[in-house]
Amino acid sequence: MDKGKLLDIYAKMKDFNKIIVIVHKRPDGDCLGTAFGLKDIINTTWPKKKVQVAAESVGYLNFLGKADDIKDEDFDGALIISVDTASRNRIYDQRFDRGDMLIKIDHHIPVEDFGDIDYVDIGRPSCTLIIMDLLNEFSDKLKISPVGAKALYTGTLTDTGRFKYSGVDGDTFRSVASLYDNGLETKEIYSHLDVRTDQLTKYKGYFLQHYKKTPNGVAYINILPKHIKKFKVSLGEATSLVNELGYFDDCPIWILFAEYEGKIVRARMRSKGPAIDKLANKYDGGGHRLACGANLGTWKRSKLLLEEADLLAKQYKEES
């Protein structure tokens, strides 16, 4: 924890009456329950700031709050605070520029500094325990509601698999502890996490009889559209079953690959050992050691990513 840059933080939301939380492309939970929990934390301190969020919506995420119809005017003379994010063009509103001042939190590995403050922690396993550490530094100034508690343990829960990825010890829990302090009630949390639609049940169906394996251990799948349309899910509900992949005992890597808009594939790559962002840097991705994603473009790349992931997963066996 840099306790000097989280002061200047502080000062800097202090300082400005308007700021404005960016996140990522395809935000997910971690990303969406930051910035909630964050502009939660600011307009409870501090009630006359305005406080907006530019994000894209996400179905199953909206119960943590509606991000904000954000004009160009509203940048001109505000605090910029992008949150759970790597680099520049990874942001989703690309008017960033227009603030006052930029602050990046982030806690990936390293790919840019793009901030005027840039402050990462890639000791944390969420970007939301970043918050709450600011939280919980400046707890004699700083406020939070049962709101803002909810927001920041939901992208916890969701950027730790519950608990269970590493990263996690025991500031994990004592951070979490502190949402309770402050009000958080969680039964609203699981009722939406813990459903699952019928379309998305019977997609998990075909998902788990399609997958793949490579010589050495990768297991895959391809989600292409006529899936989506087929079984009536969103990409975004096909892609969060990339862990399903990850029960087996003889694949140390797995990877969904999936088709967007444009005919545009990205990959999810997960690991049980072998690092991964190395190689998820070379295909103009990033993320965690053992969580990331990249930027493939087409089909003809995804086939060279899985080759070497292959190989990554035949040198981690012969190692191990």
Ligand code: AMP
Second form
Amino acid sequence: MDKGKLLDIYAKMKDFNKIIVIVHKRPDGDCLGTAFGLKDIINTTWPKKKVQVAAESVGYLNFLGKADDIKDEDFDGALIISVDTASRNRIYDQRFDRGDMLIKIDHHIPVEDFGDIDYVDIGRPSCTLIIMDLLNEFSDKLKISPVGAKALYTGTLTDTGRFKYSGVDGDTFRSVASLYDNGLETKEIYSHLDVRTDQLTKYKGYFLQHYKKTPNGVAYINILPKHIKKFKVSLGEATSLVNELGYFDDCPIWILFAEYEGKIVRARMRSKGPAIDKLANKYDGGGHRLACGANLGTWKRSKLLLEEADLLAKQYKEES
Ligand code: AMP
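Moving on from the form predicted alone, kindly provide the form predicted together with adenosine monophosphate (AMP) as a structure.
And the full complex, kicking off with our chain again.
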């Protein structure tokens, strides 16, 4: 934790009356949880400030808050805070540099610095935990409501695989404890996260019967538009099943390939051993050591990625 930089961030939040928090493209629970948690902290502490969130809406996370319709003039004189995003091209609203000041808050392996203040802590398993560091560091000044606590808890839950992934430590639980002290109620959160439609349940059956394995231990599946259409599920729902491929003892790596609008193929990559971030970097991707995304473009490139992942799995097995 960099206390000096947290102080700088606190001072800027206090100074500016207009603040825009921007998430990354195709946001997840951590990204939206961070944005709405931070918005709540600013609004609860300084009710007169105008805080907006620039984000795409994601059905199952709508309970965290509603994104704003941000006009060009809203950027004039504003403090912009980019959250959970390692590189400029992944920022959801590309007007991010039109404010008076830009702060980057992130927990991914750094790709590039782009803020006037860059706060990156890859030791925190979710970006929400950085916001909680800020909250705890200035606990005599900053306030949070149960709505913000709900957002921060949700992001922590989703990005740590419910407190399972590496990086979860005593600080994680101390931070979460402080959310309970601030009125956190978890029942509603689980009622949104632990639901599955009939369509997705049936698609999951298909998914579990159609995954494949490479010779050296990469479990993978290709999600095609025709499957999505047939089972009447969204791409977001279908790709949420990525960790269903993570249960095999003989597969330290697993990858879900999916075709998006415009026939663009993307990968969600996971590992329980070998580092995969460098491989993701080669395919216009990145993320964390064991959890990455990559933009492949074509199905042909997905084969190349798979071959390289297979090699990583082979080396890992030989070494262990
Ligand atoms: P996902 O599979 O989308 O959950 O992504 C896993 C991790 O990698 C998340 O922390 C993402 O923010 C990150 N990530 C996903 N796609 C990309 C990308 N194209 N470039 C850099 N990081 C990414």
